[in-house]
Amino acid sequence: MIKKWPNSFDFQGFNEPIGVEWCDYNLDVEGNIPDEIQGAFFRAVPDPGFPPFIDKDTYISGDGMIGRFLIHGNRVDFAIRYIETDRYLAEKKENKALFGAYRNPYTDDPSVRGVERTVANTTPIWHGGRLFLTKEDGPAYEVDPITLDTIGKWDYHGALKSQTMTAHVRIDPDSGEMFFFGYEAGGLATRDVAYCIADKDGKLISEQWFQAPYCAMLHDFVVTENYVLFPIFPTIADLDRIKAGGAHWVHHPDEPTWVGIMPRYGKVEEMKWVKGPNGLSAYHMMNGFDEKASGSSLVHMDLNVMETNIFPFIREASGVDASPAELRASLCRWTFDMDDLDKGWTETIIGPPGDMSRTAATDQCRPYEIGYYACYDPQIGPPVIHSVVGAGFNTLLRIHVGKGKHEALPLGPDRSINEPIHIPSRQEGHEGWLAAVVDTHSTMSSELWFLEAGNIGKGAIARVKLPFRLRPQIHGWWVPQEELDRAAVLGG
């Protein structure tokens, strides 16, 4: 059937829905992919199956799809499938949209009252030999990494009590433990946050609940060797507003920012709250680590900070008049003196504006030197329609956080880059590689690029050509082939 999509950037250009499950084998590769790159690059992609019945909808309401590049040297296969959530199956059965406004069940068709609303479209997570797709408004869904079949909701065999699971986790590179959380853990617009730890084998070993200062969009957090930090920004949910059919999220510029800090293996009763400036916003943290300096015990959190919310639909609901180009998103280091938290934190700018920051997996929770992220450089050209904020990233950055230096790969005014992922190397002293999907707007085409992580200015060393364009991803994850093989032998 012909589908009529809303007239907004969320459904135009590269954001136009595709809604097709497909696979292709032995894709055309220009250049040479290093032989040791063996494994799968998983991508989480929102793609609505049906046009919404509400006047306005947002990109991140789209049904979740899992895309997978399977890489064996210069052979690359691709497949993409829908995550068969309760919501997706309910709408597929009726052949129309049944769920209303973003994260507002009071706007749904009465026939789906009580049906789990999550679309599992934000982040693929690999842990304990299992693949999960998450979106922070509901449970994770487990997916077969080989067939991409949806296995079902994942709650650690009934052990996890939180109603939600974050889209961002932190995995300790030494212990293999996964640290994660769920906000609105006790239900819609509650202040409940569940802080959880799963061991290296994927067994839930801890779940503790605490109350945030307000019900905030707690998208990401950081874990160090000794602490866990929960940044609380004043994009706030209100149950009465939601029940009246209003927006789930409204940004409050006059409300303070908070950071909760507790020992990572401690009790939530040990949480200390540090108050910061009003109205800040951030979605993604690069990393966090501990440091002993001049007799002080310091904790650092590196993140891209903005003075207001970056999402256009949230700014509109909040009455905030600002374009993405006007919003600061500098990579900042917030430093906390654990012996004097009453003085708040100090901020140091360590990188240019940007987002979607990543490090090598082995650098997480530890002092580190190198990070990677994407940015929009207005000097390259005007913004083009791409992804959830409506403006594509046209530059890739490699940042040396200790020295405050960076290297940039400008892509030109006609290209947008999705979030890069890091692929480690077995070669001693080699920084590894980056992989990212790059979209060309004039031809409406997508390619998978591979770059040397330590020399991004060299440009792509290999490009994988796709027969169709891909809708922009939210986040991605790299899984080495040996881990895929081990999971297949163990049967997940």
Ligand code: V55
Second form
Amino acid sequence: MIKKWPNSFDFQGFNEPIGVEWCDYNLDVEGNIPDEIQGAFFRAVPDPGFPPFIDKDTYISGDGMIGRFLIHGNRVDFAIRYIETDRYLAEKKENKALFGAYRNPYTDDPSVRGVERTVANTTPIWHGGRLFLTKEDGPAYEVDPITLDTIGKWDYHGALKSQTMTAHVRIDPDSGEMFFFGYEAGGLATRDVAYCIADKDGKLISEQWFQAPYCAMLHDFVVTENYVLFPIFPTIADLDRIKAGGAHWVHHPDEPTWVGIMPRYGKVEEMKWVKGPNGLSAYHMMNGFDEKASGSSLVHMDLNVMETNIFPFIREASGVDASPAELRASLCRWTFDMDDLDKGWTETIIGPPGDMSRTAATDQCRPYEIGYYACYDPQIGPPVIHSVVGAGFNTLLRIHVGKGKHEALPLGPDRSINEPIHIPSRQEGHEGWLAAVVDTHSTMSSELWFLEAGNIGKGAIARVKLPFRLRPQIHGWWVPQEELDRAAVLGG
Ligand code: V55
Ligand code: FE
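What would the structure be for the form predicted in complex with 4-hydroxy-3-methoxybenzaldehyde, rather than the form predicted alone?
Shown next: the complete complex, the earlier chain at its head.
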């Protein structure tokens, strides 16, 4: 069949679907990848198998593919496969799209009523020796990290009751515990949130449900050494609207932002709700940590915050117009005084606008100095179609969060960078490495770049050439070789 994709940025330019499963070995490397870099860089990539039958569709509804760079110094292999979700297999069988609008089962072909709709396209997560592909609207899928075969839906051997699992988890680097949640845990448009902990071996040790103030698009959260914070922004679901075939999400500029805080090992009954300004939105938190300052007890959460929702399809459904200025998500530090939560939080701007923030895995949940993220700098050039919002990131940033200072690597008007991952170094006092796929628009080609995390201004120390363009990813994950080996010994 000749596939006709909709005429929107979600399907044009670098976002044009590819849908090819392939692998290639020993790719050409320009420069030198340090020998100590040994492991796998996994990437989640939305790529629709079939053109939608609905009027409009969004990039983030694309079927999940798992990409993997296997890196042993200068030897790099690449492979990419579809996640064989129930949805992907159902459509493959009929050779056409059967699922309708983003997160609206009432727009589906009646033949797939009750079939799990998630496309598992958002984050590859490694925990307890297993690889999961996640999307916030459904269960995770387990994938074999070696063959990239889909093993199946993951529910902690039947223990997890939540119908959904977030794509953003927090792993405590000391305990190895994974903190996560599921929203709409009890079903479509419910206010149920399940707050969960899995121990370092991947056993579910806690699942507690609570009610959010409204059914919000709860994409990410923060865990500190003592607390857990759930940021609730007013992009809200409504069951009647969904049943009528309307949008799952509408942004409400006049509804307050809330942050729920409780002790991380506490009971959900201890949750305190802190009210903030109306109409804010943020998808990603960089990190959070506790501070004992002269007699008071502070909790900090660092996040890229905007005045409205970043997704054009959500703003359209909300009747919200946004100026370019309102679409700039500065890196903010929200500080909570645990002895006086009634006064709300204070906000300090600590970095330029951007998104897709990362830290070293060992810096999570505790005081830290350095973070990395991507930004679109309008001074470099006009927006170029790339990824979920239709304007690629043209700059990589490294930020000293304490000092509010940053360094930038501008990539020029012809390049877009995907989310970087951090790779730790074995060398004492070394900040480690960053790896990211960098896409060039004029040649429609993709490369994997390696950088020194502590010196991004130097540019790439190695560039891996890909024989074909890659579709822009959502999130990635680094798995050191010794963890892959251990998982293989344990039988995955
Ligand atoms: C996001 C991405 C999603 C999604 C919801 O980046 C939010 C935010 C790739 O899918 O379903
Ligand atoms: Fe995300």
